[in-house]
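The chain below stands alone and is given in structure tokens; this is the form predicted alone.
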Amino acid sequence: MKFTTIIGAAVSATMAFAATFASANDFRIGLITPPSHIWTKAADSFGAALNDASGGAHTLTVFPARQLGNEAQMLQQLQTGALDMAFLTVAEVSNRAPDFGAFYAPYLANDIAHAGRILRTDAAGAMLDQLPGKVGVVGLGYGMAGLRQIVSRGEVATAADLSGLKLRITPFDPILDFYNAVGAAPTPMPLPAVYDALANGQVDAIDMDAELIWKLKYYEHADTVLASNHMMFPMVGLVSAKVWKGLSDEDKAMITTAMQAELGKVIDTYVAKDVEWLDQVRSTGKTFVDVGPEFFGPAIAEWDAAWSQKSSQLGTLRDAAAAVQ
């Protein structure tokens, strides 16, 4: 056998092996949440369901706690096909598809159950259609965390007391714009840094959901907990558009069914537990102040005015929310 023939056979074998490896169905999914978090547990359950539905052909390796990077980095990996799937905050998606900022409209949801119904509307579902073209990902459905509250190291009786406070936020424009309108000094900060930052006074206050205020004991360093429920915090289940393109219709249907089922369970869990977590925080004896839209004064109208220009879906989503009151 000629040397060139041997080389050609070796190259062919290598390419065949690479092709087999590339089409292997050991999918990877990334999250920023720790292993114990509801989103991460949902990813684990999704993997088990997908494995069962495929008769063992598909497996899923879950990478929680920012093991693959922050959300911006994971979204880039989805766009290139280096990462197969992710559960990401809608806030991160809104950085690339501003229409999704509409989900953060102050008091879009009346309560946690209403938030769950909004995420299940046709209007919310239709917004996912723009993701392949604008972001390079396929959105299969929504989950969520709880409604947002404010924890402060000092006394807060009015919105004026928030003026100038370094207030930790998730680093996304809709939330940044809200607290700028309130007059606070919004301070972007990743979740792992929040406890120490609040404890040592690096920040004066934080924007957080009741689950983490309770479970991560942020209330320990608080003088005031504002139960404001002022904003939803949705999550979206994503698949790389490049990966999706290479899947069979059968596999697409299987993944969609399994992921949507788990995302629905996430919504149901928060609807059932969010008020309970807030009551547990209330039971700690910290100063606990229940506030509504009037507390924030003109800041809500200012946010709406800005985001009606940034998101073409704000009016549509408010109408959908009104229809499922």
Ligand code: BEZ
Contents of the next structure:
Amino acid sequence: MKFTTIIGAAVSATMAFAATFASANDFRIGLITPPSHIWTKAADSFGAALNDASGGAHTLTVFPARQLGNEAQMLQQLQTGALDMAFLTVAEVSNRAPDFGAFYAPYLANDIAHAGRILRTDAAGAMLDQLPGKVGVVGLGYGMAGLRQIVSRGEVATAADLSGLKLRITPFDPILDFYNAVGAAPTPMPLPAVYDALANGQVDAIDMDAELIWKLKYYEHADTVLASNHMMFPMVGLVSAKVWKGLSDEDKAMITTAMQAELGKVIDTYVAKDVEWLDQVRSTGKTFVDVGPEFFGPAIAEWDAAWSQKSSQLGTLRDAAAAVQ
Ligand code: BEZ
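Since we've got the form predicted alone here, give me the form predicted together with this ligand too.
Below, the chain from earlier opens the complete complex, with every other chain and molecule after it.
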């Protein structure tokens, strides 16, 4: 082989190595949920799938349980590019982009399967388009937790019994408005603080999903479980817009495919299991009351009136929900 050919081959090999090296990433993803939670397991699986699809070039380190801060702090880190990705509650996103408050319209979803279908509509998908401009993040798709229920330390037979109760909520406006309309005293509190707060009576009641009521045994510190199914609780898979800008089209497609597959499985899991978890709580012998929209009386119309002003997407999402009944 001539010398120039050898040099040429060496240069090509170096360039190929550099190209591989340049596109290799150790991404970081943050969540508030504990390591055993379905969302965190989905992040683990997403990392494995991404590593596989990239032939080992990309790795993903998962930071669960608020190791990187609360959701507001993680959203800030995504904006600056200090954090690459996160699975966050849509609740947190709605604090920055109020249009997302439309997902929390009471009884938008008839049941958990309907909630899953709503999240897969084009209308829901199109809402993600505003995230890069408004929040500095790219939304790749939705996951979810179950529908929301109420667990109370005292007996609750009517909505009047919720009046004045210190009722734990996830910190975001749509649910704050709902419980204010109900007449409770909504108490914003992040997930990790909930167990102790309920156990020691710092709050009288909590707003929570069936999975955690069952698995974290919140019901043990309660007298009444109100199976109200009053709201859906979407999650969103996010990538920092700053990080996204620096990725190749190939990597963007790889990340999108792998993340959407895992988020879809999260939705499927809750659709399959939500009613079962609630039935397990029902079988504990706690006072268990099934209620529907009528239980909340005028609070629902009050919420609708307020949020038809605050979210431009409420009507669109209602139409989309009706189309996938
Ligand atoms: C909550 O705030 O209740 C919550 C947050 C993330 C996952 C599930 C529940």
